[in-house]
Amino acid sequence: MVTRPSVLPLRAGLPHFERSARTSRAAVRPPTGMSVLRPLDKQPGLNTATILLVGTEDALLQQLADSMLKEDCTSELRVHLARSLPLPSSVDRPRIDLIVFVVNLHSKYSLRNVEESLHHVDATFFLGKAAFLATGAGRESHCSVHRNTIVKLAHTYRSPLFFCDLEIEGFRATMAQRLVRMLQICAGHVPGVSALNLLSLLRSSETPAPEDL
């Protein structure tokens, strides 16, 4: 049976959150009283998967979890979106068991975004629960920022690193489906495979480490 997929309704009387009709998205200047994120500062609901997917690229985000919440899924999906970390500290929000960080290597200011809202993770997180994805590298001459740049960033984090042109609907819906499977395992929703086990496999057919470039 699949469950339908649905976004934890935000708690009223936030002025800086918006409510759409499938996901939720956090402001970009979020308000004093801020709090890092960790991955077990919540009890898991029942049957329940959350993605944040954190980036600048609005219509491109919202796409691909609209593309997301297309896939069968077992489990109850959920995606948040935020511009930015940290998330204001008062927002009753949902265990997340995956952040995604995308970036638009057509941005410089999207690097740094990501960049700097990676300050406001635990470090936890980057035990299997987090992954970079990198968007625009199809059109190569338009890049501000270099492949080698990103490849470099997900090594520190020692996180999987995705290139995806997401403005490519064939290539959204893929990738949609991977992000998917990834965070039901991170969820612990599919029995024999931790998030580690994901992590090892990922990273050991990933690109090649930065000195090695």
The other form holds:
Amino acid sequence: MVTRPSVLPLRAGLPHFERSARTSRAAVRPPTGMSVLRPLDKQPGLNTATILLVGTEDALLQQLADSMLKEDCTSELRVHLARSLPLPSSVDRPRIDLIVFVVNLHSKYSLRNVEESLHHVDATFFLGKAAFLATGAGRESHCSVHRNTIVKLAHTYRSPLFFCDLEIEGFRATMAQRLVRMLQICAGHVPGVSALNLLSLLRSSETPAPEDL
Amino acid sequence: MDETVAEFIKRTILKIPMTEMMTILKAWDFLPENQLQTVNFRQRKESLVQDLVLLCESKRASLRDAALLDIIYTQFHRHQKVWDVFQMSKEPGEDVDLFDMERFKSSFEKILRRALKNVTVSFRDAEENAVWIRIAWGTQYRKPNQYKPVYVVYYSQTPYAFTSFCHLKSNAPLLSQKFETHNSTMPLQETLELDMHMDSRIIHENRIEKERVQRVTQETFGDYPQPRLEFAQYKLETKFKSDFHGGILAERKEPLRCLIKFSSPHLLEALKSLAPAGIADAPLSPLLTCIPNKGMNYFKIRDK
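Next up, the form predicted together with the partner chain in place of the form predicted on its own?
What follows is the whole complex; the chain from before opens it.
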């Protein structure tokens, strides 16, 4: 069961955006300014695109990072790996263009970790600069997190959800490719396409939300 | 001839492709030429194998002979195995010893036998000062498993040794220790791995925490392979304690009983890898880490 997060879901429709963004920011729990990740609080680096992978399974994150860096890409990529949020303040980091929350369906601990990390992300990230990645769905017998749980979580945050068994090299390489393209868009390196455009595109091809059925 | 040896020889010969059969049998040199000529090599493979095994039986083939055949087969099929490379490094100031192959073989075997009760060690010299070492591992109570041997190919005039591991990664440090009596080893693979992680475009936000976890794990479990354990069991018997006054279970007089059983092909190595893999926090609960110290794997936990 997914507990309702403190961020209010952002409804579609730009006119409402301003209002709901403000209320949702108010609803985002604590922390001080420093430990909430904001998408636009830093200057972008020249031709640099930075992705942050958040998840407990360090080995998988590392492999995914390696696969991403193997891709041919005109942008200069940076991959930050974090176990959870908030990030330690001691690290000097560039502006983060895309956050991918990695949940291992075999581990409730990994889900809980992501759920708690989500509270430290500013709501504006969920306008196309955040995504969820669920791994381990291929081995159903090992799954202790139900598929619907992660589907609901992603839906609540109105963000794309990818299923990919990161342990399998071929799948991981394909996923890495997608993430690199997505990252470039989120960093503004693809003329004419913004993160929000991409999000709308992805959403329109989605199956209807569980609660809409 | 022992039944297990016969079975082992049969399975090994069955693996050999017909095109290589004669070559390998000749290299083995256990069945003499004239006897081989009496065998019909044109018949179906199963029948051919049966005939060959009968011949081996009549010559009283031993486990040693069978192991030698296995080495020869592997030498012909070395490309089918995955090999790790170890580079041995000399401490600065050490002299280069003159290498004596026979002395090396006998001391290698002696050391292994001393360390492990059940082990089969076989040697075969090969081209260019190389020696192929075949090691079949057993446990304290089980005979060596001949079907999952480890191969080490050592080129005596170089600092390199090649090993093919099956699934017994835990024996790696033990094996490299054997070479330490002659040289000190440093797995090449590890240095390569380090380079991969050093890609400067990847930043570990929690590097400090990762290092702490590694340190704590190393302090708790040490560097050497853990004793092989397959399960641990914890029985818990306690009264329910609740913060909520008047909860349903708070008034229960019967203690709560709970049984947790961990099982794994190598439980202690699995526990050791929990924190570095991000599955558990470090340090682990002392209930788990006390197993080797206490020499127990059945625990009863009761209220004080």
